[in-house]
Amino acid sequence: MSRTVGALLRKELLVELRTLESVPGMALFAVTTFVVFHFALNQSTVSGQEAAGILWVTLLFAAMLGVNRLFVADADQGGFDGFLLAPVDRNAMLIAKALALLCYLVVLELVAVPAFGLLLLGPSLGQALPGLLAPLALTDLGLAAIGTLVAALAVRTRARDLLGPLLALPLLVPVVIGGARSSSELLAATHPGGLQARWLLTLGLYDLVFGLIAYAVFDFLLED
């Protein structure tokens, strides 16, 4: 199965490198949103819960652009049919797609987080960044698991561009809450604190539950 996942993941990344359909749009959306907040808010910088809310909500909506495109090429160009004819584990596609989305999110954050620190964040990003790595990693895992599952559900429908976000956003609200609550004290302007461990544990448990659900039902979604 690992060879199948590796081949599929390599294909996904090569297609993205050649077409640039997802990651540039995600990064541009995030940076543009931070620019809008920079000029729209009646203050020069943000910190604490306000900063955490802006960061995580922006990352969530930027990630939805990648989620919507995750299975489109397979549905439009017969990729599903070819994969179903191959004698491989069906869940290999789930893992490969989730890993590809995870790579997209990492690249997005390499662009978006420094832009957020430059345009909006009051405290030094260098001081908060080491503590942000754990919430970012857990949030990315949740986005990858839930986003891949929802994309597989929505891609065969006519209104997939609308149905995908409508299904994904309610499921991803706890992920955003966990990321924001766990990191709000790190982004405080005065006396920044540490990570909120209970929110990190909640976020990790939520990721695990939906990862198992996606693994259990993906085979049936692919064949239907």
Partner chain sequence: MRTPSLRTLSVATVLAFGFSLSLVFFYAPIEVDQGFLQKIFYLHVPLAIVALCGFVIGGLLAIAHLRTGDQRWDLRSYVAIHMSLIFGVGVLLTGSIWARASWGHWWVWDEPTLVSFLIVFLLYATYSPLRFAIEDPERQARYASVFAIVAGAFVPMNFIAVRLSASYVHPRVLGSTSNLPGPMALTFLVSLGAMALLFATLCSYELAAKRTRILLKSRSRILGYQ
Given for the second form:
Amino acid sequence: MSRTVGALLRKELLVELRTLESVPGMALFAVTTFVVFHFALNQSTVSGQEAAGILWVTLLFAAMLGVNRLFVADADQGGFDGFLLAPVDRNAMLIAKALALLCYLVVLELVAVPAFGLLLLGPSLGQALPGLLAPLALTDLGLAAIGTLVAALAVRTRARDLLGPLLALPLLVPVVIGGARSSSELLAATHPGGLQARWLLTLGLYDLVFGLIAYAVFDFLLED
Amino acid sequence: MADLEVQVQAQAGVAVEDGPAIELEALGRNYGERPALAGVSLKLAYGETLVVFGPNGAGKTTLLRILATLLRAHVGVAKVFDESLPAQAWKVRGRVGFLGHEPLLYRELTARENLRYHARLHGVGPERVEELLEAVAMSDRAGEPVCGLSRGMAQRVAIARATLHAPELLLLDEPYANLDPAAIRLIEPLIGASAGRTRVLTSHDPMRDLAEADLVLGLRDGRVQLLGDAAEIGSEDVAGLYR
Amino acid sequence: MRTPSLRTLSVATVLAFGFSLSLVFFYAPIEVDQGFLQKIFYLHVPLAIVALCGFVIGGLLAIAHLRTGDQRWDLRSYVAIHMSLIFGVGVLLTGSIWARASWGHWWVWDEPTLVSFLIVFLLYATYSPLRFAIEDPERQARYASVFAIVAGAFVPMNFIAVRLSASYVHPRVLGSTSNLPGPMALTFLVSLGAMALLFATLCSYELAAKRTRILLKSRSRILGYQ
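Got the form predicted alone; any chance of the form predicted together with its partner chain too?
Next comes the full complex, and the chain you just saw is listed first.
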């Protein structure tokens, strides 16, 4: 299993490095969205719940770009068939794709979070950053699990670019609730508070449940 | 090369078996209400070649995909190496080489990268990749992305992909379609009659492929129109399928 | 295909609905705070409960489909979800009317049950677009079932998450059934029963219609009309 996941993940990252189809677009989209928020809200700085909301919504929408492209090469270039012909566990593909998406999201955040601190965030990012790591990581896990499942569900349909986000957004509402609520006090302008543990717990549980569901149903999306 | 194949076959636990390599019993697959394939029954012995003729949409590709475990049959029995599909499909997968219309290669990756990826999936070492690149005369272009190769070259890489794991059963969907005569001679030891494998191949060309056949199956609208030993079937019988 | 059971179901539904409506208007007392308007409760809450149960049942039927590979389960799952979606429109409309009358706004965000219902509704609204964007009938059924299972699991998860996110505790009038006075509780239960019966009847009609259409299609194919 780990050998197969390794082979798939390696191929995935190689294709992304070669084409640069997902990650640069996601990062650029996030930075541009911050600029748009600046003008749309007509504010130079944001803080507290507003800041957390803007950050999480931007990350969510940027992630959608990666989700939409996640299986396109496999659907269009016979990657599914090539994989299904090998005597390996089908779920290796789910795990490898989720890990690849996780990598993309981490790179996205390496760009988007500093850009957010620079462009929009009122309070200093340096102080909030250590606290942000846990909610960001849990959000990434949720996005990776649900995003991979939704991408696999949408990719072999006629309207895949439309269906991906339509399916993913409602499913990710609890992830946004958990991520944005847990970090709102970290980003407060005055007297920044700590993380809200109950949100992290909710987020973690949600990730776990949907990770397991994805694992249980993924096989049915591959067979014909 | 021979060494390695023996080794690979030993891993797969191949024994010379008496039963047929492929056994189909009233096999059928529907596409919605319409039968894409219906009532196919045949037996193919180890080492023999089945050639499937039929016009476009006759069900040739459906049959190959069922044998490759990519599609499941809706009715009837399909057994490959005495394992029934789809229940035992996982046992069959590593022993089958499938060459379809699409090369099943990632366009942005090079031929070598593609083959190494498939080699890892099949648990085959990287030296086998070089060996096959050599065999299909693609060693010097192996570092180029597949999207830059011609159809014929991509087909040669695809043949290397399909035979990486030294499969005992070859499923070949019009394997010679994009190849020039020199290339056909080149890949003969890999997928031709001299490869000594059990083979199922689809074709439109009775002149060439009837000679390779042990068993001939003619399909039309998903139904069997022609089935028999190659010795008893002439090219005019095959031509009748297309009328 | 007018089977006797379909007729029986229809008659039972009409009777049950008549009974529950007469209870609502002539038996249940007028609520002190909200007055006559509170009677929409007997429509809104049963609709919501039946729709949510329908969504979850659609998920369970989808599990049966994937386990057995029998397409009839997928048809049942499809009908359950489709009907729940139609009931869902009713839930949002009645909820909106109630919110307007009680709080003066057509939509209120501090009612977690209604908000979670909206999210669930938006997710299920994608069911049909997904289903009909897949051509191969078998894959269509399989993908729809995967969706139904994921969404069915999402229903309770989403309710928990949204309930937790309601930052201040609103005095919960909507949907609180545990401490209703006797006549109200009885009326509510009868309304719920009638609504469930209506759901079952409509599902049976749709199933019968769909089966007839499938039968007709295969017959006309056999006879060579296509």
